[in-house]
Amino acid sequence: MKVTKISHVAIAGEDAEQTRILYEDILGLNYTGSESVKREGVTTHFFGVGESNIELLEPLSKDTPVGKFLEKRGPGIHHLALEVEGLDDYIKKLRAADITLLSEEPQLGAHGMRIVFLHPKSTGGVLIELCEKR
C-alpha cells in the first residue's frame, strides 16, 4: 500500500478549446487525449506534465457534479488525484480513521482506473481522488 505519484490535478472549466490553447499551444504541454465518463457526466481532457497530468473537466450538463461545482464556485481547481497501489487497503484504513468517502466502493474512472473520492470535509477542504490501475 503506497502512493506512487500525483496522477493529476483536475480543473473544472466550461471552455475546453480556450483551455487547450493555453496548455497545449502556449505552455507547450502534451495533449494526451479526451474521454467521456458518462457515469460522472463529464468529458476529461488530459495534458501531460512530466509523470503527471493536468485534467480539464468539462461537464456534459449543468446537473452533473462538475456542472454544479462550476455553478457554485466557477472555474478552477476541482481535485487532486493520487495514484496508489493497494486501493482496497487504503479504503479500509480511511474508514477506520472516519474519513468520509463519496462512494461505498471504488468506481471506474477515466483510463479504466479504479477510483474513490475523499470528501473535502474530511481532508482539510481538498477533494482528493485515489486512483489505481486495474
Ligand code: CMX
Second form
Amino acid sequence: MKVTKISHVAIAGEDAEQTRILYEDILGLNYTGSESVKREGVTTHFFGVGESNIELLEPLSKDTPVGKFLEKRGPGIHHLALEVEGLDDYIKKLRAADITLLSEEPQLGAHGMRIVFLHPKSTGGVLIELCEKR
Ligand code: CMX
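The structure above corresponds to the form predicted alone; please give the structure of the form predicted together with carboxymethyldethia coenzyme *A (CMX) next.
Below is the entire complex, every chain and molecule, led by the chain shown above.
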C-alpha cells in the first residue's frame, strides 16, 4: 500500500484550445491524448510532464461536476490525483478515518484506471483522486 506518484494535476477551463496553446505550444508539454468520460460529464486532455500529467478538463455540459465548478469558482486547479498501489486498502483506511468518499466502490476513470474521489470538505479544501492501474 503506497502512493507511487502524482498521476495528474487537473485544471478546469472554459476554453480548451486556448489552454492547449499555453501548455503545448508555449510551454512545450507533450500532448498525449484526449478522452471523454461520460459518467463524469467531462472531456479530458492529457499533457505529459515527466512521469506525471497535466489534465485539462472540459465539461460536457453545465450540469456536471466540472460545469458547476466553473460556474461557482471559475477556471483553475480542480483536483490532485495520486496514483496508488492498494486502492482497496486505502479505501478501508480512509473510511476508518471518517474521510468522505464520493463513491462506495472504485469507479472507472480515464485510461481505464480504478478511481475514487475524496470530498474536499474532508481534506482541507482539495478534491483528491486516488487512482490505481487495473
Ligand atoms: N475543489 C475544491 N473544492 C470544491 C471543488 C473542487 N474541485 N468542487 C466543489 N468544491 C467545494 C465548493 O466550492 C463548495 O464549497 P462551499 O460549501 O464552501 O461553497 C463545496 O465543495 C460543495 O460544492 P458544491 O458546489 O455544493 O458541489 P457538490 O457538493 O454537489 O459537489 C463534489 C462537489 C466535489 C462532490 C463534485 O464536484 C464531485 O462529485 N466531484 C467528483 C467528480 C469529478 O470532479 N469529476 C470530474 C473529473 C473526472 C476525471 O478526471 O476523470
